[in-house]
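Only one chain is shown below, in C-alpha cells, and it's the form predicted on its own.
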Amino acid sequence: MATKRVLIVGGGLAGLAATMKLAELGIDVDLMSLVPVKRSHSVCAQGGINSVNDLTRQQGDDEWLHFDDTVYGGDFLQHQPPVKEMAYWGPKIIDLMDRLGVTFNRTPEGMLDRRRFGGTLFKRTAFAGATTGQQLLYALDEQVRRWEAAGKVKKYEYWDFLGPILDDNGICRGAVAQDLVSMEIRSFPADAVVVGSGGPGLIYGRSTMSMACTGSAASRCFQSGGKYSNGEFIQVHPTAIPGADKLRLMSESARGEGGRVWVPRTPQDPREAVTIPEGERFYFLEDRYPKYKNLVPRDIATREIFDICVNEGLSVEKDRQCVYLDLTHIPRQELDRKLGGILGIYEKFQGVDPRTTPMKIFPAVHYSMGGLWVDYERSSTGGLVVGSPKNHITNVPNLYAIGECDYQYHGANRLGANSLLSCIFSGLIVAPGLENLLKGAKQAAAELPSSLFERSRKQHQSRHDALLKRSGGGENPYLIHQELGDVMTKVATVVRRNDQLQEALGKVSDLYARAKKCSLSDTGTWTNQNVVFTKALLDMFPLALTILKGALQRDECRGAHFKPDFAFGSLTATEPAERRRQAEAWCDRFEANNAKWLKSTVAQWTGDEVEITYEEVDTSLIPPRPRLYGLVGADDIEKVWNQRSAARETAQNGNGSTAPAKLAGAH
C-alpha cells in the first residue's frame, strides 16, 4: 500500500512550519521551493514578530487586545475567528521559536526584548536585530533538515510549481512541477497540496519583494478553479529606498526604535539635514497623529508621506519624491545592536551612514493582504477547531493555502510584525487538519491511475514545448513586464481613481494579449530562465486584472484601498452644536458604507476574464467601529459612536448592562 504524502509548495516560514509539524505528526512531506529554502522571501523580513508578553500584560494588555488591534487595523475586513485564534497562539509561537534557538534580542535582565510597531500602543514585537525573518527561517530550516535526515521530508529545491492536478471530480490529487536545472516536467501525486508561495509583488514591476515573488503559484491555482479574495488590498510600505532593480525596505522597526519622519518646512531646503534647526522641521506624523505619532498604521503613514510630497510639495528633493527618516538622535551602539541589519543595507546601496545622516525614503509596494480564498471551522469559543480539515482549505478539495498567499488574517491593512506570526501560525494550524484529512482518505493518491498524472504532465509539457518552438520576431516579455509594472504602480497603489482604473483594465488586457504572442530569446532545454519568466509573466495577468477590477468596483476607502472621491473627512466645525451634527453625519455615513462594503471580494477566473462576487465577513466577536487613529474630531465621533453602541446594546439585551465597544486607543 502506497504511503500517503503531502506536497508543500514554498519553503518560507509558512511552508517550513507546516512541514515541521506534519513530520512531527508522522506524515511524509514533499517540500518544493523555487529557490533554496534558506533563500525564501521570509528571509527578508526585518522588524519582528508580534505577541502579548509579560511586560505588556503589566500595562493592561492581553490576547484579546492584540486580536482587537489586528481587526481594527484591518478595518474589520477579516473573519474574526481565525484572527482570534492567531492572537491567542502568539505567545506560544514566540516561546516555540525561542526554544528552537532563534537569537531574539534580550534585555540586560535576560528577558526577550520588545519594540513597538504601528497600530498599537504596546511593545508586543519580539525581534532579532533587524533580521528577524532570517533567524526564524533558519531555526525552522534546522528542524526540517532534521526530519529530512530521518526520511520524513524530501526536498525539491529549484522546482517550479506549474499547477495542481485535479481529477474528474475536481479534487486535487497532486501537482505538476518543473526542474529549473534540467527543465524536466513531472507530476507529483499527493493526498493534499499546500501552497505557501508568498505574495505577487512583481506584478508591480519593482517592489520590496524578492524577484521570485511573481504570484505565479497562486495564480495557477486561481486559473485551476481556486477563488481569490480581496486582491485589491495591496500594502504600500511607508519607508523604502528606491533602486534601479528593486525597492529596498527600511523596516518599521526603525520607527519602532524611535526613528522620526520629517521634512524641512522650506520646500527642497538645500542645507544638510542635520544642520536644519528643530523649529524649521515639520514632523508631520507627530503633528497630525499625536497619540500614535510615527507609528500610525502603514496605510495612514504611506498616504501622509505621499500627500506631503505630491500634494503639498514638501519633498526633500525636487526631482525625486522622498522624506527624511531620522535616527541620528539615537546612540550609535543602540542602533547597531537593534537595527544593524537595515542600516547596513542603506549604507551599502546609498553610500551614506544613516547613523549620522537622516535617511531619504519613500513608500513602496510591499505586501498583499489578499490571496487565495480559504475556509475555516469556528469553535464554540469563537476561535478555530484545531484539527479541522476545513482550516485553510481552498474551495478546491484537498488544495490548501497558507502564509501571504492566503487572504485570512489581515483584512484591508496588515499591522507590522503580524505577517511572521500569521505565516508560522497558518503553517502550524494546517498540519493537524491535514492529519485528519489523510486519516479519512480511503486510498493514497499514488494508488490512483497513472493516466491522471500523465495527462496533466503532458498538458504542461505541451505548453512548454510550444513556447520554445514559437517563432522569433514577437515582443520582448521583459519589456511587457515593465509596462505592466508601470500601469499597476500608477493606478493601484496609494491613491486610486475610477477613471484611471477603468483605463488600466483596458491596458492590462491589451498587454495580456501581447504577452501571449511574445518571443523567447533563449530556446534551450537546460536552465532556461527566459521560458520560466515568460510563464510567470503570463500568470501575472489574471491576478493583475483581479486587483484592478476589485479596486474599481469597491467604491469606498478601507485600509490600503483609498479613493479620494469616497474619503471620510475630518470634522471642521468649532461650534459645539454644529460639531455634534457633523459627528452624527459622519457616523451615519460610516454605518451606510459598512452596510454596503463590509464584505470580502471573491474573484473567480473564467478562462479569459475575472468574475467578482462578495462574501459577508464574520464580525460577531468585535463589532465594527470607526477607524480613527487621531483623526481631527475623533473624540466627538467616538462619543457619538459609543452612545449609539450603548443604545444598540440596550435594545438587544433589554437592560443595557453590557458596556459599549470602545474605540482603539481607549484601552
Contents of the next structure:
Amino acid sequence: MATKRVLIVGGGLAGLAATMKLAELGIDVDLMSLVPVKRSHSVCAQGGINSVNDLTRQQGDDEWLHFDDTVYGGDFLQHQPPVKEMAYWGPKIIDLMDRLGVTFNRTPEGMLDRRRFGGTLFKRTAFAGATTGQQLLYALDEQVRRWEAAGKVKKYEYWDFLGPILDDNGICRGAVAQDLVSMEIRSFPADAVVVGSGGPGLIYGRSTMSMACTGSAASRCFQSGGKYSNGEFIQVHPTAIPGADKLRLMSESARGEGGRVWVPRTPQDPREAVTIPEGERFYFLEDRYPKYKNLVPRDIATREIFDICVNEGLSVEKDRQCVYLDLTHIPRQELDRKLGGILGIYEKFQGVDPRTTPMKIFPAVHYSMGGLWVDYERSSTGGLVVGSPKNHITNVPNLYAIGECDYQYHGANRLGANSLLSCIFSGLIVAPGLENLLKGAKQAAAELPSSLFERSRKQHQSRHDALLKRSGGGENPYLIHQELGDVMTKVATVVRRNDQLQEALGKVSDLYARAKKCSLSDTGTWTNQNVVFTKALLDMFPLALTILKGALQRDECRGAHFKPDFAFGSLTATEPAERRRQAEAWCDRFEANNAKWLKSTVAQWTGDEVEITYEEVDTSLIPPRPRLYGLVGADDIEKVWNQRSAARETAQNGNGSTAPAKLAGAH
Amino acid sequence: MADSHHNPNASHSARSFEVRILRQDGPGQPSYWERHRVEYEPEMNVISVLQRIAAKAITADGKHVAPVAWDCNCLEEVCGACTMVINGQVRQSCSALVDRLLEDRPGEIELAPMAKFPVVRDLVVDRARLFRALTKVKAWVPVDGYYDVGPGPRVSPATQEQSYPLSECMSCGCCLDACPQYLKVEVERLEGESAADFEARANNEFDRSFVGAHAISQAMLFNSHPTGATSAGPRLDALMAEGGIQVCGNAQNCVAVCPKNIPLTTSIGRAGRATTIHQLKKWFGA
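Swap state to the form predicted together with the partner chain from the form predicted on its own:
First the chain shown before, then all remaining chains and molecules of the complex.
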C-alpha cells in the first residue's frame, strides 16, 4: 500500500504543533503555507500563554478554574468538553514548550515568571518578553525543521490552498493548491487535510492581523460544504496603534504589567499628558470595574474605550479617537525586560517613547472566535477522548480544522493569552485522532483513481485562466477590498444595530457582484500577486455575509456581540424590595434569553447565499450564569441567581441526578 | 475604529513624491528602473506606498504596468518578510516611515530587492538558502519527544536575558545582505530536472557557501541551552566545515544593520572560540 499522508494547510502555531506531533507518531506530513512558516501570523501574538501553575495552585487556582474563567469570559457559548480538556493540558503544554527551548522570562530562582491577563484574578500567563507568540512559533518551527531534515515533513511554502478535493461520496481526499511563484496548479492526494489557516481579519480591511489572514482557506472549505460557526463573534482588541496600512496590536500585557488606561477629565485637554495632575485624570476602567480594574475581559474594555470617546466625548484628541495607555509610572528597566518588544513597536511606528509619554491607543479588529464548525468526542469525565478521529473534524469527512480558524474554544469572547494555548492544544490533540483515522482507512488516497484529482485540478485551473483572460476596464480589486473593509468595520465591530446590518448585507452583496467583475492589472503567469489577491478577495464575501447575517439574526448581547437595543442594563431601584424585584426580573429575562440564544450559529453556503441554523451548546459541566462584570446591582443579581441555582441543585439531587456543578467566583 | 483617522499634525507638506523601483520580471531577466508618483498621506510607510502603487499600477509617465510584486506579512517588524533595500539600506519596508525617508532624501524614495538573494520578481527574493543554513547548524533543541515528561531545565534570568535577544532573530536576512563575505548563489532549475533533484542540488550549493551571521548566532543560542548543548559538537563541526565561520571577514556590517539589535558579532566571537577549542579537543582526542 502507498504511504498515507496528512496535508496541513497553514504553518502557524496550530499547524506546526500538528505537524510535529504527527511526525513523532510516524506519519508523513505535507505542510503548506502562503508564507515561509516562520513568518506566520502567530509571530504577532505578544502577551503570553495561560496555564495553571504551582504558584497559582497554592492561591486556590486549579485547572477547573481556568476552564471556568474561559467559559465565563466566553459567555458560555462554547461546548465545554474541549475547553475543559484544554485547561487540563495547559500546564503540560507550557512544560513542553519550555523543554523545546522557548526563552520564557524567569524568576530570580530560574522558574518561569508569570503575569496576569484579563478575565482572571490569577497570574497564569507565562511569557517571553512581549514576543511570546514569536518565541513559541520559532520553537515549533525548529522542531518541524528537524523533522524536515529527517524526511518526515515536506514543506510547500508560498503555496495557496485552493480547496479540498471531495470524492463522489463527499469525502475529502486531498486538496488543490497553487504555487505562488510559478503559478502551477496541482493536486495533493491526502488521507486527511487539516486546515489551520488562522483568522479572516482582512475582511475588515485593516486589523491587527497579518496580510496572509484573508480567511480564504476557511472560506474555500465553507464553499465546499464545510459549516462555519459563530462567525459574528469577532473580537475587537481594546488597545491598538492606528496606522495607514495596519492597526498594530498593543498587547494586553501592557495592562498586565500595570499599565493604566485614562483620559483627561477636561475633554481634549491641550496639556502634555504627563503634566496633567492625577486629580484631573479619569481612570475610567479602574473606576467602573474596581475588582478587575484595567484587566476586564476584552469585549468590555473595548466597549468602555469606544464609549468614552464616541458617546462621552472624552477622546484625547479632537480629530481622532484615542485614549491614553500609560506605563510611565513603571521603572524603565522593568519595562524593557518585560515589554521591550511591544514598546519598541510603538516607538518605531509612532516615533514616541512610551516609557516617558503615555501611548495613544484605540480598539481594532483582532481575532475571530468563530470559524469552521468542528466536532469532538466527549469522554466519560467530560473532557475529550484522546485519539478519537472525531476531534476537530469538520462536517466533511477527513477534513479537519484547528487553531483560530476553528470555532471551538472561545465562545462569544476570547480571554487574553488563551489563543496561543488553544492553537497549540488543537494541533497536539488532532494528531492522535488522525493516527487512528489513518489506521482505519482501507486505502491510501494516493491509490485512488487519478481522474478524481485531475477533475478538481482542472476546475481550479479553469477558474484561474478565466480570471486572467477577463477583459480590462472592470472593477479594481484593491478598491473593492477597501470598501468591504469600511462597511464591515462600521457595522460589525463594537456596536451592532439591525438597521445598519440589514443595509450592510445589501451593500456587501452588491460589492460581491462587482468583485466578480474585477479585471486584473497583471495577467502574467509568474508570481502574479494580483490574481492571487483577487481570488482571496472573492472568497472574503461568503464569510463577510456569514458574519453580517449571523449578527443581524442574533438579537441579544453576548460577549463580543453587542446590540444596545437588546442590552439588559443595570438595576435602578434603591429601595431593597424593589431592587430585589428588579433582580428577579433581570434573572427571569436572562434565563429566557439563554433559552432562546445560548446556541451556536451554524452557517452553510448554498452557492450564492448563507443559510443559518442553530445548535445547542454542551453546558453540562458548568451551568451558565450571568456575566456581571461591573454591572450596577451585580451583587443583588448574583444573590438571586445563586438562590435559584441552589434550588435547582437540590431539586436535581433529589431526583438522583448528577453531582452539582461547581460555581466559581463570578464578576 | 482606529483606522479611520488622520493625523492633523503631519509635519510633511509635500503633495506627492517619486518612488523609483528596481524591477525584474523573473529570474535571469534584466532588471530596470521604473518611476511611480505617489500622493503623500500622513503616517505612510513603504508598505502603504507599495499598496497605493499596486492599486493604481500606472507609472509616473502614465504607462499601465503590472503591479510591483513584493513580500510582506505582519507589518510590525516581527515576521521578516518585507525586507528590501530602501534608499540604499537593507531593512524592513513596514518600519520604513515615509516622513523619515523624505527627511533624509526629499521628494524621492528608492526601492530595490535584496542584493544577495536571487530575485523571484521585482522586490521578491528567494531566501531558501537562509533557512537551509538553520538546518545545517541544527538550530533546534533535540528533545526526546512531545509527550508530557515534566518541565524543562531551570534557567537563570541571566541566561534567559542572553538567549532571548538571539531568539528574536526573524530570519529576515539583513545581516547577510550587508555582509561582504556573503555572495549571491543562484541555482537555476535545469530542463527536465525534478523538483526534488533541483532542491537537493541547490541545498548542496548552499551548504558549500557561507552560512552567515544569523546561523552562527543560532548555533550559539542552541549550544547555550542545557538540552541543546547535547548537539554542540555537530553544530561546531558544521561551523568548521566549508562555508563555515572561517569565511567571516569581521567587517561587522551584520550587527550594524540587524533590525533587532542582535549581538551578532558577540555570537561570532563566541563561535570562534568554541570552534577553536573544539578543534583542539579533536586533535588531542579529548
